[in-house]
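Just the one chain here, laid out as structure tokens, in the form predicted alone.
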Amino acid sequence: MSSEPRFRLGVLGSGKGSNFVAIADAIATGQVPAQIALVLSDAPEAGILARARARNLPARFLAPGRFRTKLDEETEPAYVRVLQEAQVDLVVLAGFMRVLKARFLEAFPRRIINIHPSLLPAFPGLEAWRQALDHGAKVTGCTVHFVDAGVDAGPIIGQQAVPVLDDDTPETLHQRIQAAEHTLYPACVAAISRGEVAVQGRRVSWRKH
């Protein structure tokens, strides 16, 4: 067994944690050379916490503060401190419903990633699958990207296309996008864990070792 330290992930989520499960399962089967060092949630009853604890992974609720869509000036440093104490190499957002501000981004430069349910830059923001349907798009999908100060605007790491079917509803399209997410997100985390992802400006390249 290798004694080399494993790449450490800090996962943040607000909901059920299906993408967390996909990543955790990929780690368990050896597809992702990393370990989950900590799971954090801003919601005390979030399913992601229960799913993490069921896997005997460190999981905790951390109060988000007084704002609904972001961490306040007191709680943001607390989140940063807890992640730094866990010595995480990468912060993975898995349905974390709060915008991260400058202090958080500066603490983990190019080390925070997110997955969005569209082919960015198309349909940023909330309910991207519904946006795609409303616009009559024939193809949508999901995007893994680095997080920056913009909304769903950071450099793109990977994408996977999902066709929009004539009889799709917002629910059926969302389900198929989520299935694509569960493949794409672990693959991107694995590439980063192996040191295969390089960033130059807004361009991201994968380099096989």
Ligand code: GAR
The other form holds:
Amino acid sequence: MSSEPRFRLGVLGSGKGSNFVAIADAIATGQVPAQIALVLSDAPEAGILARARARNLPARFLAPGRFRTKLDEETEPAYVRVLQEAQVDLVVLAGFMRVLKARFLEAFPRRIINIHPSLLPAFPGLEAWRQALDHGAKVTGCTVHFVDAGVDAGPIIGQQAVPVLDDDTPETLHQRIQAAEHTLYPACVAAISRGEVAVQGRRVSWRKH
Ligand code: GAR
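Now that we've seen the form predicted alone, could you pull up the form predicted in complex with the ligand?
Once more the chain from above appears, this time first in line as the rest of the complex follows.
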């Protein structure tokens, strides 16, 4: 075992936590040179918390305040504080269904990433797989991007395409996209953890050391 300090991840999620599991498993098998310092959720019963606790990882529910789609002026600093106390190097949004505002973004400049279930800039917002199906898209997929002040709008780190099949339902398409997410997200987190990802304006490049 190396005694080097490891790159520390703070994972935020509101849902079942399958992307968290994919990243945790990739860390366990040595594919991602990082450690999960903290898992945070705005939903006390979220699967992501139970799955983190089952792995003996620090996992906390943090009350989100009075809004439905963002944190309020008291809860946002509380989220920032616990992530700073946990000394996280990278904030990983894994199905965290709230928009982060300036104060949060400024605390972690270019150190917040998100996964979205479409090939951005197509289909930002909610239920992107359903949007793709309703639109009649033949190809969709998933995108990992840096988070900025826009909604699902920051510089793109990685994407994986997924076909839309004639007999797809929203559920079957979402499952196929999620399977792609579980490969793409750990690969992106690994590259960032190794310092291989550089950002210039909107353009993100991957450089092997
Ligand atoms: C993922 O499919 C992710 O792309 C989506 O939430 C799901 C979380 O699943 N995120 C968004 O739609 C954000 N706009 P998980 O809890 O099983 O990882």
